[in-house]
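Just the one chain here, laid out as structure tokens, in the form predicted alone.
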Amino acid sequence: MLNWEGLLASRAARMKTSEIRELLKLLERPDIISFAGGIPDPALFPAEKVSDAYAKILTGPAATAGLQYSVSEGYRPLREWLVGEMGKIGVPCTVDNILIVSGSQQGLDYLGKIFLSPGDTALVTWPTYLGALQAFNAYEPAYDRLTPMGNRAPESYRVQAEAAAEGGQVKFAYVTADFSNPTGDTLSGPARNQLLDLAEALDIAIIEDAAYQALRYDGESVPPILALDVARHGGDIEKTRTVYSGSFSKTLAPGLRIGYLVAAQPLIRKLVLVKQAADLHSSTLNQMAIAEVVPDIFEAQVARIRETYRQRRDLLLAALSRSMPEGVSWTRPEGGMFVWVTLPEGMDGARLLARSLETEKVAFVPGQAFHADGSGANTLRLSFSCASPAMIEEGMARLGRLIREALADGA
């Protein structure tokens, strides 16, 4: 029998199973109350509008185009619509600044591939999006902590020195600026500017994961990092260092697998070459369907999602306040899909999950997986996007009871 492991590249050792993808299998069990998967509520998908769009495309003169090979950059009418949307959030650009990808996860993989050599350093928050770590891990980077923004000048020199000691260099800072996965936190305007200052001091790129940017429920909107970067350069996106990663997964439907990257043209041109080597182009048919529906329904669709998720967030926060014992704390996000819970010191989220699935039948994601350094054992992530009011109330009552029992047992 062939020893497959012996033939694999060294990077394969850093590829780990996603705890979240494994936990999604629990959604099939009717006895489990799940707050694990950060997935959109399928009841909110604009299924009828998308179905009508496919029917129109496949029965009209564009049917052949929808089924044929296409350009790697993406369907031009969709990119033109995105130019208008980016302008609304302070990012003047052209279609040549936009690359369509097969979901923002593919975009992160491309960015890891184009930036990272083995031993290079990526700056990430503790915790950070697990999918980003999975995408970057294949390219064998080191990670350094992107701490809360403050006076970072001394930090920039330390980061450079430590990266050089590893035989590489700092390449980028990765951050979800709005309603991050997993914490739900949002970077303030001053913090975003301080991150730009740090990136300029290190002469590195910023990857701004904006998957949840449209899902603000309250509070004041903060300009995207790319918008602040453009403003620093007199409105010229070609002088910026920020890559904006957007997606239709949270606003339309994740099954369409359409995302996009927005950046200066020299980087987009290089990313096009990466895409040509990977999959030639993203689904033309899906791009055409999105381009067909978004002019008419996008604003109303996003408003509907915001209202639904806002109500569920409020219910979850209220249930946590009623049900959690002293010593447990949590974030209060202004948008997105997640609440981050910090357990008393010494409690382990993974052990708590195993106990929960056995006794209380409540699923969540242990927080350690989101930490590049393996810390965060006493944390967990809750998603409210698919939870009904009854699920939230009962689920938090059970989880609170479980945590009290674990505290009593010294677990």
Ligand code: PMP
Contents of the next structure:
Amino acid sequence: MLNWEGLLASRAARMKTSEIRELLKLLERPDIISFAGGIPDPALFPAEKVSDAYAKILTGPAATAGLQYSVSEGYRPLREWLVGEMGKIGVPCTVDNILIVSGSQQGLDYLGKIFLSPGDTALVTWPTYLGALQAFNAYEPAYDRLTPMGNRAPESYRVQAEAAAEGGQVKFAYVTADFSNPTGDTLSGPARNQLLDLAEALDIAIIEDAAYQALRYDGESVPPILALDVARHGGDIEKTRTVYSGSFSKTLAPGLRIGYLVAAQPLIRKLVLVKQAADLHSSTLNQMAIAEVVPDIFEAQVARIRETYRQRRDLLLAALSRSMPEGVSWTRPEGGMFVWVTLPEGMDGARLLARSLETEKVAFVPGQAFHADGSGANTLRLSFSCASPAMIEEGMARLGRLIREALADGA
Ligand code: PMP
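Could the form predicted in complex with the ligand be shown next, to go alongside the form predicted alone?
Full complex below, order starting with the chain above.
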């Protein structure tokens, strides 16, 4: 048999199946109440509208265009609509500042590809989005901890010195500013400004992952980092250092695989070349279908999603309060899909999950995999996006019991 491992590039060494992902496959069993997924509720997909849009495109004069190759930058009417949306959140831009990608996950891969040489440093929070670590890992970076509230001068000095010790330079800070995956946390306005200060001191880019930004359930909305960056430069996006990564996955449907990057033109032009080499362009038909439906349904669709998830979040938080033993704490997200639970020091989320599969049959994602340094063993992620009221009530009662039993056993 061919020794495949011996033939693979060094970057492949960082591509590993995580034990957690393998374990999560077991959680699809019907006897398990799962809070492990982090996917949108399919009942909220605008299936009929999307179906009408496809029918209209494929039976009308645009049929040929919809089935044909198209430009790497993305379908222009969709980018034009996005220009309007970005304007609403304080980011004046033009279509030339936008690249359509096949899901924001692809955008993260492209960003890793153009920024990271092996040994360069990416700043990420502990914990951070696992998919971002997977995307960046292929480009063999080192990671350093992003502490946005950190004091600017000593922090930038430390980070720079450590990156040089790794044999590279700091290239970007990656952050989900709103309702992050996995914690549900949102960066405050001052924290966003401090992050911009740090990025300016280090002269690096910021990647702002806005996958959940539209899903706010309460509290004051905070301007995107890119909007604050633009405001620092007299409204000129060309002078900014922030790349905004947006997605239709949480608002319309993830199966469409359409996301977008918004940034200064020199970076977008370079990313267009990356896209040409990678897949030429994102699905023409899906971009056209989205451009067809968004003017009519986007606002109402987002309002419906917010209403549904807000109720689920509230139910989950209330059930946690009722069911969790002393010593367990959790986040209170203002939006998104996740609540992050911290167990008493010394408890292990992965061991707890293994135990749960035998006894209580409630599922969650152990938090360690979200930490670039392997810390966070006593944390776990709960997703409420697909949970019914009955599931939430019963699931949290089981989780509380599971944790109590594990605590009693000294596990
Ligand atoms: N960023 C974050 C924070 C996410 O949680 C996800 C999906 N789980 C993505 C990016 C990727 O989403 P998509 O490729 O569907 O746009």
